[in-house]
Amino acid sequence: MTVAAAQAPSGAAQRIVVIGAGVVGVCVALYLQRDGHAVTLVDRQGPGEGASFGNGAVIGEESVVPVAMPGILGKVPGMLLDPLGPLAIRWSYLPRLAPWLLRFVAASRPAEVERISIALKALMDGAFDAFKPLLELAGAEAMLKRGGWVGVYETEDHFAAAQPYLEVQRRRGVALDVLPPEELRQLEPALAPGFHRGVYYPKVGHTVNNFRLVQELAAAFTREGGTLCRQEVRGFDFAGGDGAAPSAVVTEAGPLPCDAVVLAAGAWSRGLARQLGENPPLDTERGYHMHLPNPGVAPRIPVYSTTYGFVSTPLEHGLRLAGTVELGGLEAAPNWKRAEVLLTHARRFFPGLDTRETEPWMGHRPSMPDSLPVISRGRRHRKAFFAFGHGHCGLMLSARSGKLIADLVAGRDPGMDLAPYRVDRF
């Protein structure tokens, strides 16, 4: 018997697919596998080679801020204009952006903005502990590490500016540390002197390689009985079920039966939830990241940069530099500009970076415009359930949204209220 098996309530079991392996589908299938269902994994792409391969690999408590902060709409014109920036829009983009751009708005307002704050925290809580089942049954505890965080600040205006954000952090329970330069620096050796100020959040981890890590646990799934088929999914097949899901979902090789289905096709998620009679407004931020696997500095954690947004991650196969916003849909050949930058930026941060060997990337972040995930069962077919919208936290969410689905799929309280995160919230 299974380790899985051995801890199915009885009579519960499902066939259940799961639409999606990268980390959040992974991980749904885990706990789902881990309550008795048998779970098939299904997506045209390998586990983890989708945005899972080139994130930030970063995971913490402190990402509790919605992307859209007061005063947004007054930077619109300036990520229209400047396609290197931080938060950049595409021309190209802009009308069919549009109505989502209108929702990103609108979630800037204060009001909003606390009540979005709430909601994130409120599934952070808990996102380190969700890991430990699963990195229990792969073998890979220490894949994560749990050496805090900085971020850092150029000037004291940049510092002035970032009140509000860290205000909103304070107010959700937060732990932070404001270090002057000479702390800083005794915190990040790695780091060139003249940085302003930095903020350590000290209950902030990081994964050595998000992507071994997603194939790891992968194997973990298939190793318990799991199927994992490389298929792409075309839609699915109503035809004798009882209304409540699809009788099947229906890939290029044919059909899988199932009972009920979970949809975690991330930023491709949108065009199948429509086929199961929902309509997320969601979108995609293309992530950028240029991997450095023989940096020749090795910083002791991970630093953020607040002028440029984006994170130097130390990982096992090197030094990975990642994250800004593109808004330009799924479809534009990558800028990758938007890469080589990174370059510039992280030279004035580690003196003696050596930029020889350098591995672009691009990928899409599935997000939604109020900056948070859908968690949620159907409202027209009870037993289709959705796990896709993480933006800049599917790494950090994905262990606690398998565990809530998993929650969802069996009737469970799941200790929260998940209505901020319905699939028809909108």
Ligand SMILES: Cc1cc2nc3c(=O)[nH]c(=O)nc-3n(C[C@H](O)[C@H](O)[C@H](O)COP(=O)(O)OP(=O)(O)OC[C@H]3O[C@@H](n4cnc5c(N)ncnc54)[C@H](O)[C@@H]3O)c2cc1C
Contents of the next structure:
Amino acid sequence: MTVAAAQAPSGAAQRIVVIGAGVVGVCVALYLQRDGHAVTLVDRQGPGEGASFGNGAVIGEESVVPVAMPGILGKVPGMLLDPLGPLAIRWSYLPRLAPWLLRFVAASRPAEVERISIALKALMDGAFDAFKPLLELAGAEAMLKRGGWVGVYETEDHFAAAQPYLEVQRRRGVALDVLPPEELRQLEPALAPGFHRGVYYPKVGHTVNNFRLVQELAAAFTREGGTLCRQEVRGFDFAGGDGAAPSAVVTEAGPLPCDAVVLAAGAWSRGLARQLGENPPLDTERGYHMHLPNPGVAPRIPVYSTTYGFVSTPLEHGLRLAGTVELGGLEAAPNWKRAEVLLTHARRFFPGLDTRETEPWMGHRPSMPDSLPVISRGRRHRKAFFAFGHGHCGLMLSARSGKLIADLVAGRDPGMDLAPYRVDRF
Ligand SMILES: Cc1cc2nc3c(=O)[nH]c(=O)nc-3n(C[C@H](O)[C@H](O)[C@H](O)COP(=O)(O)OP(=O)(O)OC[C@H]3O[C@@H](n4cnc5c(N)ncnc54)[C@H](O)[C@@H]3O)c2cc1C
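Next up, the form predicted in complex with this ligand. The previous block was the form predicted on its own.
The complete assembly is shown below, putting the previous chain first.
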């Protein structure tokens, strides 16, 4: 008996099209399949080839602090002046970004930070467990490790400046240990000496290969009878339906008839959401990675540079340096210097780092200005569902989002208040 059959509710099966086969869409598709629905997953690329291809591979309950914190406004001039800093804005994109940026700054008010961090924590709490049934189904349990990660502070000033972040984490009950230099090096012997402090988060995990993880999950989905379509979605057909959902998702190759639709197209979701009657203020925080297939050093756990905003994660096929934020929209060409500068920083972290072979990458985080994802039913069409905007946390919240969307589709109690993640909250 398949897992899908074992979990099927009686008489409620629907034809559901999930748009987007990133880590979020694949997890949504698997959870819907477990409920016995006939699921079609459609993507113009192969599974996991969007933002899910090159992320930092970290799955962490510590991510309860929104990107916009009090004082962010004061950092904007520096961002504009330093194209290689941890946060950068493309001048040419500023006029289009302005409405998003205003909401982003509004989200940095202390009361908002508190509200948002509570809403993030509510999602993080079930994040790891939600992967379990999907990994079991895919036979990929070994792909997730839970050995913690460590944030490194280079100077006393950096550590002092981080106290508001750590206070939010402590208020949310995140497990963390502040480590003096000698304990930091005992924890992670690959690190250079001389860093001021480390903050170790023992409950954080990571996957040994974030791209292969999506592919294994997608393979399990098709093995269980799901349909994977490689097509561009152009829009929706509402003719002949009852208004609760489009009657078909329209692709470049023709219509895919459906009873319900889930939009999980990552940073590209906004245009399709508009066609479904919603207008979420979604934009993108572009991020870069430099992958080192033969790094010559082997950190035990992911190491986060708090100063430069990137993580160094040990993967099964090398060391991944990933992170930073560039606000520049979906169309601008990558600025590869932003990936190269990661090498300069990482060399100081890991003595002996071999940077002769490098693979640079740029990806588009799907980002809402309040750092909260959209996990929602439609306001206009009740059988249109939305799962995008996961920003920095798409991998870690993917399985949890899938489970919650399946609850919404089934009309089950999700066990938590989903109002903070509504598509029409702005
Ligand atoms: C440098 C970097 C580091 C990161 N590190 C981490 C980390 O350590 N941990 C973490 O949790 N998150 C991390 N993230 C964020 C994470 O990668 C994203 O939040 C996540 O991948 C988003 O997944 P998604 O499925 O929503 O989007 P995507 O993976 O982008 O998938 C969206 C899919 O939709 C498809 N699509 C779009 N439009 C259409 C259309 N019209 N028709 C058909 N298909 C369409 C695309 O082809 C794409 O495959 C990082 C991101 C970056 C850039």
